[in-house]
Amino acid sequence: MRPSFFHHLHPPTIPAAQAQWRYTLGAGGIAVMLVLVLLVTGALEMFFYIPTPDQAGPSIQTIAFLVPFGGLVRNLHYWAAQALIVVAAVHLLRVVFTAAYVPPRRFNYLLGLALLVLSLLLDFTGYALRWDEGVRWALVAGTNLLKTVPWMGGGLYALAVGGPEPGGATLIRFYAWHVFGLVLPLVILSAWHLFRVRRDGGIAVPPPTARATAERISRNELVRREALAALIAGVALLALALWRAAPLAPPITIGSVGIAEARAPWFLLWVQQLLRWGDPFWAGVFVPLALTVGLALIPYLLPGPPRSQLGRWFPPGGRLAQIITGAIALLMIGLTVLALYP
């Protein structure tokens, strides 16, 4: 078979041992998944979204109840922003707890880690579009913590509100981010990962002296894997979209829910309970701020293991790595679980 556009998009072959799911998970052409379905049903949902204050929530509902298939579309487009944090988040730490960081792949980590954080950015705007009380913590919460920043809070506060306090400069700000601004770098970053991964050489695998099969796989073969587990996950996808509703509360009024009674977006639970102990601006901006940069600079000042350890789970020589990136992960839980159950 003529090989495709697809199909020039991986390396000829690759070692079966590192093709496998177990050691994959899967979670790359998932997020890759994940965003195609995103950028699809946004565009949709743009032809009836209005970003005013008076006129984004009616729009919302008239996309979930008036629109034909509106609500199954709308749906998907949540969930599937939600499962892209997710997949986000394991495939980073599939990447420290398999050592596949070090060089020459330490630049394409970095560009995963950016990645999430800009999944996280849109998930936190796409969130405040509702324009509901359910994102009132979200707005009014989140745009505070920019106030707290020393020297520019003033500033990046008015430059994100657009005015004294949240309101229709808010509204259309946080679309023109959320629809150019934030998935133009998305989609670039997007295709210059992908590129960097062949460009590395593909996926991390030891020197074929300490391998302990010399099977490969084709690149067919690895492209039939990853359109099986995509439709795996697009269908699971869509049962989730069907069974569950996308969250949508009653329009913004003024002193209709009070700030303390809101909740946080599931992703920032843990700052909501950071918030709850310390000052705001280093529970809230500090602290989140440090973790990303520490993750950033793994693979700069931790050592890596050698190539012989490479290809596996939780290779001895990065030990420290993972330590470190396993206790933030299990901090961000437990803070999450803290804020759920009080």
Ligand code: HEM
Contents of the next structure:
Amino acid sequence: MRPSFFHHLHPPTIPAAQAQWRYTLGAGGIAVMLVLVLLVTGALEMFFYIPTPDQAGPSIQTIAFLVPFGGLVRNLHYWAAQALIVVAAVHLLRVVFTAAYVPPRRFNYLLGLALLVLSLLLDFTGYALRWDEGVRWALVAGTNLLKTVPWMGGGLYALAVGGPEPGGATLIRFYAWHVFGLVLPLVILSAWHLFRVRRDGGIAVPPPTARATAERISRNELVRREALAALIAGVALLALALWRAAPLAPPITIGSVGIAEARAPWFLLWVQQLLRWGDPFWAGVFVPLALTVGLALIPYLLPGPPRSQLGRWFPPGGRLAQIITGAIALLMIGLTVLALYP
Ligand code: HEM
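Okay, that's the form predicted on its own, but what's the structure of the form predicted together with the named molecule?
Next comes the full complex, this chain leading.
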């Protein structure tokens, strides 16, 4: 077969151990595919979406019901965004549970974590673009959390919201962040992350002497497996987009009702649950920031196992990192369930 552009992105051959589904779960590759789907569908939505409080809702209705295939494009964009968060989180757990964060991959771990944070911010800003009743919590409670930050709270709020309360200036700011300010770093860091995977010698595996087999696979085979993963994920995404439409509620009227009944976006439900118990700054700002910094420090504070233990799940030398990260994941899932079924 004549090598294509995609073939040239890979080395001519790689150890077979680096391309096993049961090891990588294909999660990094599927995340790349989701980012590509988001870029294309998001660009198409930009032709019709109008970022003003009066027009946001009607323009989304136009996309969903009048533009040919607009509903499908919007649903694909929505579901790909939700899936990206789940898939990137699974990828993070895979990386920690296989201790793939040890040098030389420490820096790439940080790039990956930055990508997860960017994906969350993109989901948050994109969600607010609906400007409907469904985004009340994010818009009112979420932005009010900024005010609780000591010394710079007022400035941060003014920067994000652009006025004394959410309004037209907020929507245009969220739009600019969503389509440009966050997308640009996402694209640059994604390319850097992939470049570093190759630069760091591909996926972490034991040294040749400690490997069960010396078998290598060609890049044709690797591209075939990646295409298969993209196909399966693509069909699942399409099925989801055809089955369930992205949500849309009546336009929001700021200040009319409180936020007691409003629900946070699903990926922030755990924060909303913490806020029911604790002080807004500690529960809503400090804990999420401390968890992110804690995850970022794992490769630096917990050195991880020797190279001979790499390339397998739950190596004994990475126990502490596995326990801490597993506990954080379980805590977030538990708090989310509590928020859903109070
Ligand atoms: C948008 C989000 C992300 C994308 C598109 C992405 C993409 C990828 C891809 C394609 C790979 C190679 C294949 C694989 O391991 O499955 C990879 C590897 C890697 N990623 Fe990510 N990733 C993302 C998020 C993350 C996160 C959240 C972390 C951890 C905090 C991370 C850390 C790593 C590391 C350390 C490797 C090397 C793994 C190894 O050598 O075994 N990535 N990433």
